[in-house]
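Let's start with one chain on its own, the form predicted alone, as structure tokens.
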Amino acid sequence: MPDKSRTIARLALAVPLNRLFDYSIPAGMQAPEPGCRVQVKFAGRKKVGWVVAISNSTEVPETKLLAIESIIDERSLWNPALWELMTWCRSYYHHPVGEILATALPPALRGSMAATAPASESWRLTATGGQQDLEKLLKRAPRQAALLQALAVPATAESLSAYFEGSDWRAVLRNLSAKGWLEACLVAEASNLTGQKGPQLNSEQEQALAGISETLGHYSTHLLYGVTGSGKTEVYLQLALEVLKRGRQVLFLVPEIGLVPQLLRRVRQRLGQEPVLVHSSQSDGERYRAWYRAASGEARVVIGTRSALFTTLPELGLIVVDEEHDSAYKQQDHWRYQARDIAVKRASLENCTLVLGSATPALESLENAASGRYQLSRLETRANRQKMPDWQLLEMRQQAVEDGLLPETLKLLADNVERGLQSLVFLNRRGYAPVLMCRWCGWQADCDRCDSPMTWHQRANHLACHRCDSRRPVPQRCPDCDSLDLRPLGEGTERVADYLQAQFPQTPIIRFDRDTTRRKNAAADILAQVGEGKACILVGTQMLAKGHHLPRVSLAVILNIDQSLFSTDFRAIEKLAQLLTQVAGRSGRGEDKGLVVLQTYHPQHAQLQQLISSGYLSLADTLLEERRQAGLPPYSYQAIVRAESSHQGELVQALSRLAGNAEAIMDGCVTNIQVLGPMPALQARRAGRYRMNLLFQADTRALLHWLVGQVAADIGHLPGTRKIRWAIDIDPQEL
């Protein structure tokens, strides 16, 4: 029988388990309200939970109720809207409360600290350091000047982190500081500043601007389509200058992290406000202090990326979702939201506008545009009147390639090296080379782990999987035959920038990719280097091709794209359609036209050829009409089981009972509901796991729910469950 004696919380706790957990109140202490957290045992141990309700009974038998040990939050670290929007994350994502709630805090509220103002930090010139000369200071000590530079208007602690991305500035800073040309000063003068009149805009902006304006002050999504270069960027900001006036808090999302610093320039030059950053690369101290000054109302601006998006907003008026099309927004591992999606969600429950900005939309947001539950504006021209680039497609059949590039690519180097102008090489892959293989028994370097080849980086002389980030030591001999002749298969970026540093040894090639951007600012480092203006080459991966301005790149190289042409994900051709359009965005953008040269074996490729000569929203409405066919998304809705286990056996066992049980549930019903599995995942096996899928798909969206709810409730039934590794991945990116 339930107990009614006594007044029940039930609390989320941050456990793999979907479910809520029943503590008693005991005598004397006020019931905390929902959103606060308590502490509580668990299993033995101490753990903080989250309040979810308050109850007058509960399941739980009197012998093995427990009662809530303290009340760590007065009033609840959500806004009501806020504090909604993560109920609804638990239903639409199906997973556990608890853990979404602790995702969106900062790491020192997942704990029992408690949330007190905290010290903030923030520094300006005196009136020395204001009169020194920084072109002499440059050339004897560069991190100086670079640190008065930023400190131009006074700055805080996260400002200057961002701009250099994690090194140690406060050394720099503590030595300024020493010689007088530093002081400390309150946060609230730092954020005083004076904005600067932004560059007239274009009638194509005006009218952007002005249709969005219209809808300030309530509901709405607008996707705002601009080509590379068309000033959407100057839109986003007109738009928050606007909503700072009206007393409201605007969030900006970026899909990386990298993409911060330019945007953090642009914000405080603009609208003269010192923004609070959210990335998963700052420290703990420093993600709270940015919590606290938002959730206070103290920081008027915010721009983050995907987690930003649960950043406690008493005032928010707007949210602009920058490269909104970008794979970046979906969460791939543990709890598996799209930022983009909830974005939208929260706009609603906030009743504020939000802005989806994209070059390249993805069709989802442009079927939402279609039906009308989107506004949508165009932007079709660039902002300084540049036209879009040219594109040359050279075809490599029959032709001599030496380390993946063609004779002509290279003439079309050295011409744009003999004019002083800088190039970029796009290759979507790091390293020296994909494989290595022994010539004369065939063996190749596989992982151990992931049965998959591993990459051979020549200069940290290793191989390394990209998969599950194993490496072992390169081979002298082939294991199988004793042969000395091993040799790569296929070009990485290292292979191709040694092979283009040979070809032109007078110019610097500059490799921008996850292996040369590991160390503190080197990635800064390289842009600042681009940023100079002097003629080099560029070698990197999609890092280049997020949103980067890189004035005086005017030809663009692309290579290996051809086995997306004929991948078996039904995503593929958009998201490479995607990946070129914005690899082509970075040439032209300054006064030189651009040029655009795709290497390919495949020329005459219908999709290929619709998205050069008609552009990516051509193309995007002939990919919409083939989903539309075939009944995929956005014309129907998905839902995967993920499962992962060592042992292959038992995850085929448990996948084939959960997809028994899930027809047997669908028995007898007459709307369209596939379920299609077991299968393998397309990686089969990474770090010594086996991975499977089971896909769901039906014609309405709470069907899909309905039939995932009754599968996920099901997990936790079946023999041998807690020997796999369980995720529900709703709106699946990939397949």
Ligand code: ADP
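By rigid core we mean the largest C-alpha set that fits within 1.5 Å across both forms. These numbers were taken from a predicted model, which means no experiment stands behind them. Residue numbers count along the first chain shown, from 1. Compared with the form predicted together with adenosine-5'-diphosphate (ADP):
- When the rigid core is held fixed, the Cα atom of residue 514 travels less than 2 angstroms between the two forms.
- Shown in the overlay between the two forms, fitted on the rigid core, is a CA shift at residue 180 of 2 Å or greater.
- Relative to the superposed rigid core, the position of the CA of residue 143 differs between the two forms by 2 Å or more.
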Contents of the next structure:
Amino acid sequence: MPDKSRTIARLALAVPLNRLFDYSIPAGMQAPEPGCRVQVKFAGRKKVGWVVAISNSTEVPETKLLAIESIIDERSLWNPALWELMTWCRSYYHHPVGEILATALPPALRGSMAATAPASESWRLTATGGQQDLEKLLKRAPRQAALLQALAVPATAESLSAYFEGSDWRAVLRNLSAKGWLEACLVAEASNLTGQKGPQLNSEQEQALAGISETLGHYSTHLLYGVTGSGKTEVYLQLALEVLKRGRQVLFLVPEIGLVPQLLRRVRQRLGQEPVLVHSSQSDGERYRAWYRAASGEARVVIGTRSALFTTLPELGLIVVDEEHDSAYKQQDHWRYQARDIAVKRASLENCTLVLGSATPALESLENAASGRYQLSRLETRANRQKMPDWQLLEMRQQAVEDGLLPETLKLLADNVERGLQSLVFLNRRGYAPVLMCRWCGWQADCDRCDSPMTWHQRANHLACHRCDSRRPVPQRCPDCDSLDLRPLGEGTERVADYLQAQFPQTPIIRFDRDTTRRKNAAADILAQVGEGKACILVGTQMLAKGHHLPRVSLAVILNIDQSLFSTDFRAIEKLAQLLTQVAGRSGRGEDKGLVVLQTYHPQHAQLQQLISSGYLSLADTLLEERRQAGLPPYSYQAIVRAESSHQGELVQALSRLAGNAEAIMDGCVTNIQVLGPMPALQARRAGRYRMNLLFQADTRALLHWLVGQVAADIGHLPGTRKIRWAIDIDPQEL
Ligand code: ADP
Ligand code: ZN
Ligand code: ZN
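Moving from the form predicted alone to the form predicted together with adenosine-5'-diphosphate (ADP):
Whole complex next, starting from this chain.
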């Protein structure tokens, strides 16, 4: 008798539809395990599906029911807790399940490639290899000798690349393994396993470490608040060491790729581990090898960005989310997930420890600490006893400003240059000038597709739209009045850097923004140059605010933040306070006490004053109280239905109907939920498409999710909306 209860497989397919697809399991085929891939036909084409559930019934009529063609994986690609997490994500984010699962896998596994062991990328000497006479070999074949020498301890491809600095060691390696002198081995063997001792922890660090260590082995989330340079990373490393000793794996998340190398170095040095890296600029092959090593348990430490959170780790014992406040943890397109929040869920499902670290925790996290959901540890002083920098607000009203800089600021920079010190000028705008305007008629160069001004890039000699990336040549004349008098308005990093270079012709002025760091390794090269410690001025965007250790910078100058002081976005002050505190944290990490200079037209602004006189946590308290009174997150919950189309009328119509239906669903049953809109998105037009939102806000998550679920289903039934691109954004960070 065939087992009637296991005849239907419910599959997720990588299609933009939030539903499962039923296929029959042919007689004689073992029912596949949930989390395995299978091969099916979908709309006449071969497609890979993920088994989500096995069932004994289906709504699909027998004549239309297709059978699974073959099973690709024998075992689930996810460890059980992670698979449960994926199921949770599906119900939480109301996003097409196939896209959620695809996000969680390396690209290679989104197709039908078998998840078999990749060619090993670590090597050791064989017995024969170990017996070679190196001295003799050195004369005959020096490159072979060098490789044998390097492999005195087993090594990975990554360390060999570092060791041979770009010379082609792989050819030599192939040659020697053909001779039987070397062989592939596990990464675990390629770690030297004896990390170097770190500094003696100070009492605050000890206390934090003890508090967190106590909870190892069970689920708990810790918020590690620590001022910039307070030694949070040391605490993570000591904790990781303990977790590794207990035979568990460790996952580190950082907000961006640029921060991977410095953590990688410290993990190697201190934990004696060769971590695997997971980030978006890896090739498909690299991503797969990293995934495989983590999933097989061979690698004990993973370092990665946002999506690394979904790495299969059968023995996960600790997750660290560094710079947890960073908005890069939220994906802003396709599946709009927040990796930091999902980390909390994963830790609870894996029954493991989660540490969220920051000098400027998100208000949500502080509220979670206040309510006891997270345990709070504090590091209030810098690890090597440097003082926190002083602040100085410089009034811009009625002052002569040249290319964005006050004479007083210039003087401070000049002093620093004279003393042979490094300075940093922060300005959140790349390019030469954000606007190009006609002096005669007021025409300005706007992007045709976004209705917003295009930035003039002087060096590249073009106008660029920073929203849709479109470009065009710089016009010689005003297209409206034919005047030749086109002027740049406002400043970007290029303009400030040019101005400073003219002022300080002998001093290197180093621009650090997306334009100067596009080339591979460019960012690392710049940081290495700055690391040498010679006098220079760094001019950069928010890339500079992120966790980089710049020991010789003693002056930070911050320009052009006034817009955020009066923004309509209720998160603007929180984000500004984080940015200012982080930029300030780059200053004065060495022997010299740092100074932070902020140019503003509003030096009396109450919240700005509170930040610099009482610090981030004090301001955060005030902001939380304001949120509580206004009923805003984290004291209420939001979701946005986003819609985009090239026809504005169609959008308004569709969203109005959706809003009307939502109101009708809620009518009489609940009152503490609001539907706002349709309203234009903050960027109301981008790349030729109009963008509108419907905002939902509720007092409880349950209520919000219930309603959003209804609305999501409703979208599928709206007539005539096929040209609209929809997205549901749970816990949105921007309008
Ligand atoms: P954070 O992660 O909070 O920015 P780090 O852990 O990177 O801080 O520490 C900042 C600097 O202080 C690093 O150079 C680190 O090696 C050093 N450091 C950390 N803890 C100690 C300590 N207990 N004693 C001496 N130096 C320390
Ligand atoms: Zn004109
Ligand atoms: Zn544009």
